[in-house]
Amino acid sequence: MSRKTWFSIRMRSAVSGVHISGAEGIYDKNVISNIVKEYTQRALIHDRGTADEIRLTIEELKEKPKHISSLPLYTLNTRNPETAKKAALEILTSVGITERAIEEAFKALDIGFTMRGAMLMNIEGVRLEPDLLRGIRVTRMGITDEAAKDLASKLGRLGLNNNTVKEALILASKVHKFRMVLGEICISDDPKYTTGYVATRAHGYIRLPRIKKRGVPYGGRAFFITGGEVKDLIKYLQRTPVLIRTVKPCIGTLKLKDILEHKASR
């Protein structure tokens, strides 16, 4: 029997050299067409405008993608950027990343600039990443088909089946199958979309509502990490192919100490 060949697929677009939009994922041969059609549409029809430039990469994996499970997902209901803060704080503390490391995570994602990448920390605060200005870029992650289905129906009872959540719980999980990753912010730049995310390999994915006003037009990525080569780290986000192939619970809204009491199945 031959092997399955599969394929990267990443679109970015922007509008006067602003991006706006982006989307990947790992596909049999016999779809790219489709994803591709897809992918454009997208880039096409956004609520930030329509992109004037849009790149579209197609890459053959010389590497079997790994299967992993996803993060299980949680919703905690802050009520504003204060509430969501002192929660990231509260689960990010409690894996072992100092306060002042937090602090200087949103200091940073709160200057009014995007990066392309993800900031790297240590759990004090230091950024490791080569180059401050681009950061790194996860790449190279999928989900199966079957699970697809699956998640879509486990958020659709959530009334989160959509592309925002979806991707970036796929991000997340496979960020965090790397054991030098303490802990991860994210802040979307969407304007429109305020609801930010904390990440542990302890807790899950964890949704925080309103971390941002609307219609602040930046955000960004911090990925809290320990011991270890970061080179071996940057290597794994950037070039090693992941596929969820099961999918944990997607569990709806609960208070910051069930989070807390809650540890993750490994």
Ligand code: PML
Second form
Amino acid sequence: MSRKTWFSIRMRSAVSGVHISGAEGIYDKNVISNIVKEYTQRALIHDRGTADEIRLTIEELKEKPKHISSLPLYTLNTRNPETAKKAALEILTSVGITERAIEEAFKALDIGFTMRGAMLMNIEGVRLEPDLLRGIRVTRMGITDEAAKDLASKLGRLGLNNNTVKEALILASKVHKFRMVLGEICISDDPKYTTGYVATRAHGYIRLPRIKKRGVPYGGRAFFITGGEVKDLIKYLQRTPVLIRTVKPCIGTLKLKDILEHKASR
Ligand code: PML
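Please give the other form, namely the form predicted together with pimelic acid, since only the form predicted alone has been shown so far.
Below is the whole assembly, all chains and molecules, this chain first.
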């Protein structure tokens, strides 16, 4: 029996050199042309503008994707950037990340431009990625068709069945499968999208509405890491193909105390 061939399809679009949208997934060969059409449309009709440059990469995977489950998803009812930051501090310090590191991450995310990839920080806030301007871009992740249906239905019940939430959850689920990663904070660079998230393996993916003010055109991601070889982590984030096959619960709004008391079982 021949082995199934998977393709990683990645899209990045820009207007006048400024990034406006991106998408990626792992797909069967038969659907490549449909996905190319879908991603191209997405770049052309993005509400941040019509792309004048669309880069598509279609690459056969030489390695069989690892199957993983998604992080469970929750939403906190944070009312403004201050309460969102306070929640992020409480959640991330509860897994051993220092306040200093979290403050450093918030400062770097508010510096006024968006890096192409994520920052890697140790739990004291020291940056560890080799290129401090580009960061580390997580790639080669996707979701099986069956899990995608399940995720769409779970998110649909919460009114959250959109590409932004799905793709961020898939990315975070890949990242947190690697034991060196203790936590993550993410703020969208879309000026109209004000919900960010923090994630840990212990708590899951926790959405933080109103983490930034409307109109702010930058954001980014920071991964807090501990122990192990940074180069192994970078190789995993950039090159190891991962497919979500099981979808953990997606729950509506919870209180911070519920999140802190109830750690996810993975
Ligand atoms: C991004 O642009 O990749 C960040 C998306 C954050 C999504 C947060 C959410 O609504 O769950």
